[in-house]
Amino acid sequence: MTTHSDALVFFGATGDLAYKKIFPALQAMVKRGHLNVPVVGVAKAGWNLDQLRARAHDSLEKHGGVDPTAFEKLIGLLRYVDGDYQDAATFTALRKALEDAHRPAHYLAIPPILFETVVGHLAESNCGRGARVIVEKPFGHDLASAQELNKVLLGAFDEGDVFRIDHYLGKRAVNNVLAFRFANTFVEAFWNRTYIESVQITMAEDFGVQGRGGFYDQTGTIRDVVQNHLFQVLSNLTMEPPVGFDSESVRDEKVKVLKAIPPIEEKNLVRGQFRGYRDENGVAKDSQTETFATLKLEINSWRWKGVPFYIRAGKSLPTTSTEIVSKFRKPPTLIPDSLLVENHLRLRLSPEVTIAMGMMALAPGEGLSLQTGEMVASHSPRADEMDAYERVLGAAMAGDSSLFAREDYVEEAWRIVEPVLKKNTPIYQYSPNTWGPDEVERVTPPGGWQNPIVGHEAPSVAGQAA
């Protein structure tokens, strides 16, 4: 039986991530009865505990609201250690603040450049003994840095005690893909290369970098969302049934998916940058960082060999939505091929959850006239549904690794994207509120991209009436 963490330490307690995400998650955990152990914030801000409590209150007022009862319980659990991460005395003070806790979870909500320093001090101060460590993405900047980061983490912690947060795996809709595939008998019959012609995954955002130009210009779309978030979606979509739903069995199958994907080739990638991006604070005037990417890849497995997978993601697009569309091969029918449009399965992950089957039927009137339609099952997320950070922090403290990336998964993801990241592929400009640069036609699914329309059940399809 896995033991639960008896304290939560979060480094970067005065930072932006804590303000926007961690404090709301902690209050929600308290409210559900999932958090009743000491919570120790660590930062170098010259603050005291009362100031951290005030920061938590302000955070909750702006991000979800203050629940008076849960907040009172939260601030009763809250502790604070102020000190420099370079100073061993900070970790001596942390050990004292942990009191009788011997199985803490250390959450490093800090820049990756500080990981090695903090992990080293945790080990030297005995704060790391019997503990877990939770780290935020990005897990390196390329394969070599990811391997170095893993070396640092595994020098002080066992792999089973390392939890690499990709908050996307905490989203219920992302995990609903697994439920759809493995809880429904009928899906297995068609979920393979015999019936599926192509698959497209779109992650669109209708906003820009939102004041994060300095960070984004060092990262770009491929590093920010493709090799982590969207590869996780792809893995859920294409993995084989695990032998069990324990964390290692599930993660084994995800790694197998990535191992079957060859590195992306230049001809199968188009990068774009929205006009106006270079005017953002912190962005270089000659920036070659992409704010849009579309790519094609293949999975050389028994189930998927020969089926192209298309991924696109970008900022300043016409809408905000994440959606999967799998197009089926046309049936061998006597109906003229020109009258047929491929059936499709559409899985929308956000902003609402939708499962829809696109099909053809007779249109009203005389003769053989066909029309497209969708059979839709949809629900919007409930207000009381767990936030992604609440879910992943709770799982890490419980020792459940299912929602976290394993060492080999991280390195395989970098292997796939690294060759094109190292090459000076062109950047094409595109206007905000469009679906990327004109050059995207070079990497486009058969029949065109299916563009999500938020607020409408039917999507827009190239060459098809919605």
Ligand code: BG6
The other form holds:
Amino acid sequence: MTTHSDALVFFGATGDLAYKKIFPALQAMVKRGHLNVPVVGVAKAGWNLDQLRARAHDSLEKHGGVDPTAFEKLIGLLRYVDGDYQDAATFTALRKALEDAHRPAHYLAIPPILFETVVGHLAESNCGRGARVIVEKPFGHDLASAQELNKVLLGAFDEGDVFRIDHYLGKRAVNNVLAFRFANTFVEAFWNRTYIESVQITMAEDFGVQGRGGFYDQTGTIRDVVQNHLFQVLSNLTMEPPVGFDSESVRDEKVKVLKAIPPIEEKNLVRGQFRGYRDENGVAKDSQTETFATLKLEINSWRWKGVPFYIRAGKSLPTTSTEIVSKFRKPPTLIPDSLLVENHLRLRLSPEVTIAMGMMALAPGEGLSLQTGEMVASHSPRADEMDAYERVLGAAMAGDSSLFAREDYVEEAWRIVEPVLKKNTPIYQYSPNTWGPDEVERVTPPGGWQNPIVGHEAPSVAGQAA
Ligand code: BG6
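Given the form predicted alone above, I would also like to look at the protein as it appears in the form predicted together with the named molecule.
What follows is the whole complex; the chain from before opens it.
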């Protein structure tokens, strides 16, 4: 059934995620005319509806601004149920607040440890009848816990009614990778092992853990952004063309490409930690958690066999940007290798969206001297562009699964990273505002890492041959 949800319930209404992401997304949905059903916040805070409304106002003042008209409408839709998630009475009250809604969407913006309790009560209280359930990452902390969570959810809901949020799938720039590949005929001709020598993906953030030390120290970079966000980027980049653009055809191809990736080997991972991290609140003084990781993986498919894929992500790096660089093989040519510089395709996903083709041409002057110049198509997100959370919440309420991770996908992603996560590999310190520890050299693409630059200029490797 793809009927639109007729109510939205969000558990964890007084929490951090609601404050930073959910209220701004709800206001934006109202403003666009996409939300016109009751919105029920649930929490155990001893609050009343007026306090929740005040919290929503405060949240919007800090995150994106209050739009007076949309905000008035939003607080008109808002309801509040205060109660303990362990207590059946909370769910009786919720059912009452839902009135005659028969297709509610329950958004579990709460720690995964509470999922089982809440899902159990939803099922018993009739709040779960005809409902959808939306869950937040992290989806488990390893394969076994992800399987356990799947069991809990699928014990009460059909897979088609379960929406596992990975907000990267709500980013237009991430979906644009598919548009670039499948809307442009010429791309398919070179998008394979014959032409591409290596691929590197960098997700750099120039800030630390921003007060989330307690969460982060239990998580680390690989669980926080690699296993989910960057694997979604990787899947979009490498999957085969789906037979259709319906959600299952797309998700089938994503699972297929992950299945072709062997588990990451210890020798292909370097973990780092920025100096000062251990002084953060909630972080252990002897923490071995990574705030930076670089890893290499292979895709043993017909298209990609033999092409190394490098992923690098970290906090406290010199800039904030997510960028993909695919380097092309050298041509068979009379031009000596030493004169060839670089031929690449650069896809920048943030802060602005860029498609750049780095091509060699004769440098100005005399003699056979080459330089790489980029042909760039770029745009900055529009001010009124949908935020990722707005997009995924709207999609879940509409019953569109394509922007969500399927059960088998999540489990495949854990299969790839889990063995190396359990190995306690060494952790190397790095200074904030650098590109990670020196040991990164061990896991570096041929020709080196290409660091994302700020703005629209050409990348640092482009230059003139000697
Ligand atoms: C979150 C991580 O899922 O994604 C954060 O928990 C990270 O640590 C964030 O900073 C990055 O998201 P975005 O949308 O800012 O790129």
